[in-house]
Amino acid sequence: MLTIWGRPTSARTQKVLWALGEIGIEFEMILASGTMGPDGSVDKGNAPYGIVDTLEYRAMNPNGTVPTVMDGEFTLWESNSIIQYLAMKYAPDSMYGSEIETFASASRWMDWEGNVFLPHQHTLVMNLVRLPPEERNPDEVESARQALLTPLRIIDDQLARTPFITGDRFTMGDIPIGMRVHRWFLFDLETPDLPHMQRWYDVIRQRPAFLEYIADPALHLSG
């Protein structure tokens, strides 16, 4: 059985859980984190789940981050790499149509999510959810909101041309983008009219794996 170390409120862990749900793999989840625990963020004085600073964990993942997965004797970290591995090994047809071009296109959007979308959304998470109220900075919130308008419009433009991020069908590429867009809407920030993204979002948030691992606002807004 596959084992995943992470926490259900971690965006990176959520992406992998969504992929596992789409593929239908049985797994064991071990709660682990250096930044959050059952009562919320360490920024608010709460204790983390831990494990990530142990020698055993660092031998698997020298970064001490989550998630990490162990599949048999193979260990892997970095959430988007984990999703790509799971797709290639267990569900190439359902996750990218068994086509190398679709795999490459989906991987491109997954890289883009981490490089372009994640940094600004992390700023929003810290200032809207995790930090104590007295440490939050509304100027940083507005700056991050403005910065994310460009990638949101890029997503909308892509979805004006294709039903899903990489083409006519759902693929692994929709998972990281879908999770980020869900968080954007949950933060209830001023948003321009993005009809194509809204249409796609309405479709993907009906998927059973999304409903199980992503949909609950408490997974994103509990600090």
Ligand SMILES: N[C@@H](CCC(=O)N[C@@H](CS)C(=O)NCC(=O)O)C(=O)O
Second form
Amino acid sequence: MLTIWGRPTSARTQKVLWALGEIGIEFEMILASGTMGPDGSVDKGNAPYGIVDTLEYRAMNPNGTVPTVMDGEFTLWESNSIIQYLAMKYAPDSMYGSEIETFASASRWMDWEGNVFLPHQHTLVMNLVRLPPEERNPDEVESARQALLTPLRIIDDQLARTPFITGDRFTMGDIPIGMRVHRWFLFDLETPDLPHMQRWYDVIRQRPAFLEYIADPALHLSG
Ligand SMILES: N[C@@H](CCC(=O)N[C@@H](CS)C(=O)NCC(=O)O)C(=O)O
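Pass me the form predicted together with the named molecule as well; I've looked at the form predicted on its own already.
Below is the entire complex, every chain and molecule, led by the chain shown above.
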């Protein structure tokens, strides 16, 4: 059985859980983290789940981050690479239509999620959720909100042209973008009208694996 080390409040872990759910792979999850534990963030004085600093874990993932997966003898870290591995190995049809071009297109959106969207959303997570209230900075929230308006419009423009992020069908590319857009709405910040993104969000949030691993606001707003 596949094993995943991670924590339910980790955006990167959530993406992999969503992919596992979409594909229908059985797995065991081991709670692991250096920054969060059952009661919340170490920034607020709570104990972490741990494991990530052990020699055994570092041998699998030298970064000491989550998620990491072990599938038989094979271990892998980097959330979007894990999703691509799972898609290629177990579900090329449902995750990218078994087409190299669709795989590449989805993979491009996955890179973009990490390079363009995530850094500003990380600022929001820290300043709206994780940091103790006295360390939060409203100016950083506002500049991150404004910085995200351009990527949000890029998503909306794409979804004006295609029903899903890479074309006519749901692919692995919808997973990272879907998780980020869900967080965006949960933070309840001032948002321009983005009707195509909203239409797509209303569709993907009905998917059973989204409902199981992503939907719950507590997974994104507590820490
Ligand atoms: N690029 C890596 C980043 C991994 C990462 O930074 N994960 C965060 C959680 S989202 C982490 O490990 N935080 C520290 C911890 O929980 O110990 C990936 O996508 O897997």
